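In structure tokens, one chain follows: the form predicted alone.
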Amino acid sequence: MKKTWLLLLTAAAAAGAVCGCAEQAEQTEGLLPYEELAEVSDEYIVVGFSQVGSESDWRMANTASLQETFTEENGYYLLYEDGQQKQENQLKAVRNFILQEVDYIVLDPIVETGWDGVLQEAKDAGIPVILSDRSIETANEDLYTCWVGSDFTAEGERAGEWLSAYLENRGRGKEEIRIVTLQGTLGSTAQIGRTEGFARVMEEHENWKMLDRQSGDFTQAKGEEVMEQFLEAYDDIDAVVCENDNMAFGAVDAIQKAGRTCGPDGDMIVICFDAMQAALEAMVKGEINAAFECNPLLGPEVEEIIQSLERGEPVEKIRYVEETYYDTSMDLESILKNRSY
């Protein structure tokens, strides 16, 4: 499956011949220059990776995992594109990967819809597409080879079950519990799964009331802004569900600035998803009650899939990574000493 890039050079020359066409210029912008292409030999497996962005600690750890896996020392040549939270950037990146005739495309889609056209182009070009972390909504699952990542719905359910047990242990199992949720980017796989999973557990508790849900776009700044709005609108919040760590940090900042308290000894229970080191450190400080893991180290998982495909072996359509959760009842300081993310 390794390529010599001759066809790419031909395509680049053809593109230059029609430079008066704005659409063609847009499509070929971002292609590797000739000098760099000349250094890419058929000894490498060429991987094009289109990432969501760099909006959170989790995302940066995820990017680093793939970059550290797909190195020239390991036999790969990686083309990396940061989507900067815009689907149009990712669509352009994938089309550039197709023009460059990469061996594999790894796509972490910002949202689930709107991918059929470009993935059909990849399929027509004979390039396997591996979805990483987030998934897509399509009627034709043959457009991608497989997906690897977290079971986000299970994460949401696990968070709801934890909250139920926590309230029961505190003697609050029958109380009315008023909840707000800081959702991730609307339409993203993580947002959809975590929202739906938690909602399933809520249905089992008639005494739980969801006061409000708003998107914080997985960022700390937006999380703080949304939490400020919640605090102004509701003076009786019992639990704050944050669909990633960074929004939880923003929510904690807003709560503290408002003169309110949170965490195990505070007025509001705060739970979040991702469970990066900073979240565990916030639990040590008593600011967050529990964090539900979303493993960002997908590089080795994706490489294993690519190596199977290189050998002509079938791969699973869906591949979940193992995950757990952490709360303040655990020896978090010992856990942090051995944690790589």
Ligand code: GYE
Given for the second form:
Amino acid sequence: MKKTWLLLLTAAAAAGAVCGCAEQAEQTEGLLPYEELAEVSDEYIVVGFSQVGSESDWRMANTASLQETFTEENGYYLLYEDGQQKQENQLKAVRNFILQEVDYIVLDPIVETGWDGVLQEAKDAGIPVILSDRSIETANEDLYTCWVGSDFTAEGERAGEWLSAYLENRGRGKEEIRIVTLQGTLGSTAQIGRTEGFARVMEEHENWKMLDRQSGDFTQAKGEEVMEQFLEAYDDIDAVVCENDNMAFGAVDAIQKAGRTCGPDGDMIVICFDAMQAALEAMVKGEINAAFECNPLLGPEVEEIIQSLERGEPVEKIRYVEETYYDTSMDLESILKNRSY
Ligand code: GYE
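Write the structure block of the form predicted together with the ligand for the protein whose form predicted alone appears above.
Expanding to the full complex; the earlier chain stays at the top.
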């Protein structure tokens, strides 16, 4: 826990020497003052958390979960950096954490590629990196300690299987089913897994046709825009797959503005991933048919990993969280009463 914070000053000075003053200012911006760091490093486990952004309800709940877990009362000092949906911001945040000699880096990587360099720097500095929520693609798995998150491919398959059973129950099992997908941020683990899982189930259904797939970047505003384009381009859409809740809210808005209907009593089936409270409420209103859960409460999971590492115990390389799904055939009002996200 105790580190030589003096190195921070030396490293910052070295950064200035190689990249010039403007860049030095940028590099060291956001760093804690030396005195404060020296104090917290003695007393707390210092955790640097580089978050993707604040693009969705899921993301807000996920940030809150880590912030509520890594508190000073619990023995942690949390350095939180919002990447604002830009990988370059996250790379800078991780480099700052390395300069600050944090004890652990928690990284939620926006996309899977492009991390090897910075993770090698963390490894060289002896700082364990825990990937939370999204993962990375690398030839060298030793660059990170472990990953905790969702099995996104299983989520995608669950959605496909749900759609198959739903259509079958309504006597539409053999009908041509025209589908559009609002994808998440392209290249992110959540997008890749959900797209792939759903595609696996599609392969078993020759009568399902994917008309189009486009990214709405996991936001409500872009979800609405993409759905508007789909509605203009295709007359007969049977099902809309939204790779998160917020894009589904945008899609529902677009559908209603176009004078069309969706949900269990409408002409378009809408399904989404995350299943946050607002999605369950939209199901109660009859706007969305089903939501496939993605658990945002990763703070306690990451803490368990850190505690194992503190005790010198080995940790599993991949740790998946438990998840389920909800649809309008369930008693959603009661489920909502006991739901924490
Ligand atoms: O589904 C979406 C968020 O990576 C699981 O990111 C996460 C996804 C989540 O923006 O709402």
